[in-house]
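Let's start with one chain on its own, the form predicted alone, as structure tokens.
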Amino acid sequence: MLLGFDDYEMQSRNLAGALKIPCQIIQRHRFPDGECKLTLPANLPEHVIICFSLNQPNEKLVELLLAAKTARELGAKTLTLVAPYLCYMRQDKAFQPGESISQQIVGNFLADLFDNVITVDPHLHRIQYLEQAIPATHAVSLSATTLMAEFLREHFKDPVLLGPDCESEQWVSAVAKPNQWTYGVCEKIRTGDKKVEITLPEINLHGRSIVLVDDIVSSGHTLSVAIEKCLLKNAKHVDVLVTHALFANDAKEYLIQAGVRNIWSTDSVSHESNVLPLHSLFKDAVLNLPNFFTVG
């Protein structure tokens, strides 16, 4: 069975269709001081799915340890969590004294409470996979990059597509790769909490379509900085192609306001962007789980 919230209750029935199991959706009730109760099936069979993304993770964290824990109570043998955005990887070292490592701390609460756990796009910096932050029995980082290649070369036959930075190299080589597009990556320096300086790569963009490709837009300052630096060396037009759409804040109108045609993002986080579903590449990844097992 795969239980799902409502916050993110369409993704998760289309996972379970496409694996063609069950779906619950966990209820929630808040109490006025803030507190929630959740109340899952009461029969469950002995694998169950939890399917949630982690953005906005605070609170989404206790209900997770809720959820969890009241599943095995319930009979739940084996636990998978499906966490299309997965919180807390970015800070994976103390900058400072007195620092916590949260992408530690979060990744061993979440190999506590689960068997398997299953991701895409992780922002992972000095580590090179998932199971070092999270020591589940499996944890599988996967990538939405060809499904992003797909859905560019049906909408383009030539594009440009520029990383905003070094670190959204391996994506959008990746996108660029199976078409053989022309990709480069701008250097950023950033000089506050919401200002940074973007230097494009030496690529022409006279008359050319521009895609920016990365793993996640978040506060969009990077992004929109790097839309108004390619459409000032004369490029045709320029889209935003994002795995996870968090928009916190004003994301969106920073990017709007910045000259951006379209903005485009997966379904890991549910957003009006929202063009490439996911179920299909999580069915894959569940199935081939080696303690995955259907109930008939």
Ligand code: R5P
Second form
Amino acid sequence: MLLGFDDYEMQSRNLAGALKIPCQIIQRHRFPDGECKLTLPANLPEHVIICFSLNQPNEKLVELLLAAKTARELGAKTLTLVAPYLCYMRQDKAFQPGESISQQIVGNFLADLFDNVITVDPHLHRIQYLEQAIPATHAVSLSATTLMAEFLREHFKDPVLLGPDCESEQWVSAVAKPNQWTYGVCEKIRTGDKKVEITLPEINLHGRSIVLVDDIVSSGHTLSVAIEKCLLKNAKHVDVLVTHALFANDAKEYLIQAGVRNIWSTDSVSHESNVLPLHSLFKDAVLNLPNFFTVG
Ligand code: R5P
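Could you drop in the structure for the form predicted together with the ligand? We only have the form predicted alone so far.
And the full complex, kicking off with our chain again.
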């Protein structure tokens, strides 16, 4: 059985449909003081998949704790988390003495609750493998870049693909290479949550169609600065394609003001820019889990 939450219901139902398993939505009651109560189906099978995208994560991590512990109480022996957006992966070291290394802490929290964790394009920068962050039995890191490459092939003949910072090299190169398109990576210096400086790579952008490819749009500052810089170099137009459309606060407005043409994303986080559904990717990953059909 797959259990979902109402803010990710359509995608959860699509995944359950692809796997040909039942889907139930976990009921949430929010008390006046902010605490919550969850209600799961009283009878659970031995393998339960919880599909929960962990954007806006602070409340969701408590809900996930309640859901996973309750599912175990109700008989689930194997628990799989499908978290299309995996939170807290960017803080992967203490940049200043005393800072929490959220990636490790949240990774261990998830590994304690779940046997399997599946996600797409997690922000792994200083480590290579998801299991280094999430020591679960199976930690599966998928990528949306093949879907992105196919999508862009339908829309462009010869675009220039740019990643806005060095971390994005892994995604922009994976999208550009199969299509043999020109790509480059910008240099980014972040001096605050909402302050970034970007230097474009040495590629002639004059009259070219540019697609900025990144894993996450959060405050929107990285991409909006990159868009402005490309247009200053006389790019024909600039589109944006990201895996995780977090779009905090006015992020979309920043991109529009900067002059973006199209904003596209996968459906890892529900947003109006979603054009790439991920359920087929997750279906294959679930079916490939060595413990998918085993229990205990
Ligand atoms: C960081 O390196 C990520 O890949 C994104 O570039 C970043 O999270 C985007 O953040 P924002 O939209 O707040 O600039």
